[in-house]
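Take a look at this single chain, the form predicted on its own, given in structure tokens.
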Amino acid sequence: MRGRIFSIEEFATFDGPGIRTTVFLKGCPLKCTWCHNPEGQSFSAEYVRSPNGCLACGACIAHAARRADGSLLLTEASKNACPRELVRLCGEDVEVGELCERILSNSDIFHSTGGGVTFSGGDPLGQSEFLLACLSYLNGKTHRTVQTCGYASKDVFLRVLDHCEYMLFDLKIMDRAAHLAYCGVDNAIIHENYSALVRSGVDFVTRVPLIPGVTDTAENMEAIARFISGLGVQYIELLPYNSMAGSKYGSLLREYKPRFDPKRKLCWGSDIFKHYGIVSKKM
């Protein structure tokens, strides 16, 4: 079996406990308009180009094709042309096998620092057998966490939770109707799926991106503490928004529509959590 990875990040220390080496998964069914990795959202493989050193002579423009909006997409015309070579494909497929064991040259580190492998993304549940294929080969012979947004359904989300020690996952925004305005999906799924994780017995972490005026709010992050600690979750990371997002999606030819404003002072929250008896860690 193949799946498609954009990046490998080894000695990782934010992603699980100890060290660990990160395999961010390609494709995700959420389309954030914060994201950090534009570069994940897409299942297929895309042609990216890097800004450093760039000339701006305008020849990987030239080849470039027009997606279905109007915008501009790179193209191996467009990577060849490029005096630099610059331009490169975002995307490779690996075989469960020849990825599993480049995680596994690593294993002294691993059982050193109590580490493992973490499967990112994008978000790594929309690759879900090949993600399910991955965790059984490494079954036994590392860690494992699995970092998600929580959208699948209940069987794919529980057939990978029976497949890792460890899950962090994602909580954005509480309200279903401005989740589905930002992030372009219901988040009913994620609510629903969030429940099973506590009930499961699997250790994990909750974490929260703070997205000024948008996740940040105290409405929202009331919802989340209230939801939270019903479940009996006493514990939750917040993320800072990185001023930087909005640098990737030149590399796509692709503009950054936030949609809010990214000067904004953020809010944390902590009297918030501390009230539903929640220990808030900023990271």
Contents of the next structure:
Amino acid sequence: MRGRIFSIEEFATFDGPGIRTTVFLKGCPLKCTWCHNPEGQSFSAEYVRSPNGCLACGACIAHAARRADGSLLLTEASKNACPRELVRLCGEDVEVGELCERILSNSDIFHSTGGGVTFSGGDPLGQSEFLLACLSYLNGKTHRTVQTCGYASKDVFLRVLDHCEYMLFDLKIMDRAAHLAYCGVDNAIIHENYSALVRSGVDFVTRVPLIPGVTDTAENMEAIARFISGLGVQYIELLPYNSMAGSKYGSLLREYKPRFDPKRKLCWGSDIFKHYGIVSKKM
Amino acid sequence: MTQRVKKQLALLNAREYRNRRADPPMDPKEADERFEETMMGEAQRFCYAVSCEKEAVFYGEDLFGFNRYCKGAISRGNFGNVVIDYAKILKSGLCGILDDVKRNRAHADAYANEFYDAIETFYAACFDICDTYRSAARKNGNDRLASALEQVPRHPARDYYEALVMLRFLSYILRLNRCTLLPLGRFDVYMKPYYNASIAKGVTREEILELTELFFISINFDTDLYIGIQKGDNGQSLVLGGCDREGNEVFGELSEICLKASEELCLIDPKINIRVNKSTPISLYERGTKLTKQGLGFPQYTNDDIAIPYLTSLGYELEDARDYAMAACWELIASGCGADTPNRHRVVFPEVVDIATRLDLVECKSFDEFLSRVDQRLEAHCNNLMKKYPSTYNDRTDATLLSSFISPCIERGRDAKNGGAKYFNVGFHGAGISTAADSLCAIKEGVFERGEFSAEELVSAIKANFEGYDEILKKVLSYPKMGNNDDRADSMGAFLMEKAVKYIHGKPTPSGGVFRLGTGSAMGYVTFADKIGATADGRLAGTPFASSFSPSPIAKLRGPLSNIKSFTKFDMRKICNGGPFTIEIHDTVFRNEEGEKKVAMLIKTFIDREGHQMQINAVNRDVLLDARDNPDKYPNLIVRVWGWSGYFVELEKPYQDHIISRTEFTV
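Return the structure block for the form predicted in complex with the partner chain; the form predicted on its own was the one displayed.
Let's see the whole complex now, leading with the same chain.
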């Protein structure tokens, strides 16, 4: 079976315990306006342009196509036209066995440092059959972590839970309408899956990306705190907004439209979490 | 950091003190000519240099003094890059050494007597400058320094402060005598008795930290006068941890204080080295990583499990092997008794492979045949290097003063250039191993295994710097490269190293020592790379090699794990003259404790897999690019260059560019 990935990162330092390799699966059901991995959003392979060494000669643009919404899209012709060979195809189809063996080439290092593999994305649950095939292949061979936004059918989510040792689960916005507005989907299923995760006994960490004025508001933090403490969760990790988040959009000829003020100072909400008996850690 | 430390640091970083120095009375080269080419002539030349230091110079609330008044009166005398016998000098004082001289005169020959006469003349001038400083300190109300100078350097140090003053003094006089590279050796070993004495007297650890910080600041004044290849290349490396002469771990409170001082100050000197082994706890790597986080390019780690067997295999006694320190960059050197020249020449691996490619490849019917041609050329290259080594040291390097601090020169009545030191072995670097291995791999894959182009086509392509050979270039770039844990490339590196070891390791030198081989490049990654055109791996003319033992700058890497695996496949116990595996890690990885801990795990992984030496640089490409274009914004941005760290904006452009290119594939 083949799946589509867009990156393999050795020594990913924020994706679970120990020394890990993270595999980024292409495609995400959410469309968060702050996404810093825009190349992970589409399930299709896309051409991207590296800014390092770009002569701004315009050759790639001259060979670009138009998306349905009228925006430009790099093409194979753009790739061939670039004099510096800066345009490449992002999204590679790989066999389960081939990918897993590559990951396992470092399993001794994972073993000695308490690390393993992390599947991230995009959202890895977006290619659930491929993900499950990989997780099965790796069963008993190394420590498996899945990083997810939790937006998947209950059946898929439970099967994934059954095949991993650790989960990094993102909670973003508790308010349904705001979640729909900023992330593009309803959050009810996410909350159901999160509850299932807590009940499952699988080791996990809850993470909240702090987006200025969006997720870091007192109401949202309070809602998150209430929700997770109600399930008995006492630890949360807060990921500060990445000020470089917009930097990759240009590579896809897309415009970064965050719909919030990226420069606004972040609120860490430590007191709110403390009030609910939750230890919050700044990442 | 105390107020006093802050003030001294501000003074140093303002750099205004540099403008105050006086010009020498005459051209230094002209001055050199006025003195005889004898040991006594050398001593008299030093007396002249001392006389040009007209007055004592203090900066701010200077507790150490010994700063340069004159920019440099003489130009000769640059013997260095060895670790002097700090333990003995601290214990006996210069007068103790003079007593040794007297005692040894009883059985001295003419040469020895001349050596001893010269030492006495040298030391008399040393005492003069010391007395100048003592009265000036007294006059300025600096009673602490004045009192210390009653004791040292003439007599043994009695506490930590006096020992530091002795070190400052030694650095000053040796540098005045034009010794450029002056390593500090195993600081936490030889300073330990004085640290203990001060603690016993009631000095607090905070006071020791303050003194250590002030001392570290003091050795950064004047470093702009001691320029090796580039500014910052002054050899002030300092070693912490490792085992003592009996084999017991030495890392302790004082080592910890040194790390803290370095971390707080963020200066290019001293360059910290930590000795480790497979039993080193992860906590020490975590401690070291906090220093790496500062972006200074150190600590550098050296693996005792490899270094000590390497040295004993070359004939170093076990106790001396256990007591190794670092020369200026990463070369192993015996503390106090080694006059090794650890960086005499370089095996330039890519040059050997390149010559064989251009001259032999077309005739070869199989890859094995080509490989045996490479082997022949490598043997000739190594033999040629060993032949180049003269039976005596270069005449232009004078070593009399320095020799009085190296054992057992006094007892033998011989200076270090002429058999006075216990060890006088000769080290060769091994530059560009990854470029050479990748080139061999490209030839094997492209010409012999896949048949994607002919030998003639490849040779024409590299002769044309791949211009008009885009298809071949694309192909060779896509072949396996060292650093990706691919045996097809790594086995080529292993072949070259194994052969070079066979030709060099332990072979006798004409002067009775042995040759040693390492994996360092020093400036060779730029200077030698300049001389070689395009290579078969797809490296274009003018592109540098990797610095030391690292993947080629043109290699697209999978990541640090594959990289470490590639570079820990070889038995390094025969090729450990020095030259670290070097890895760049983006500074954001260090943004929290979790990231720091993982970097520590990565280093431990490398050491536990029997890697020999490792250097980790925390870098930020955007900052470096900005600093190159706007130097005024970054006067204190420090980067690792090869075996040393320097101020980025003071480097020449090729070195700046190489450092930036190294950051291209950082994680």
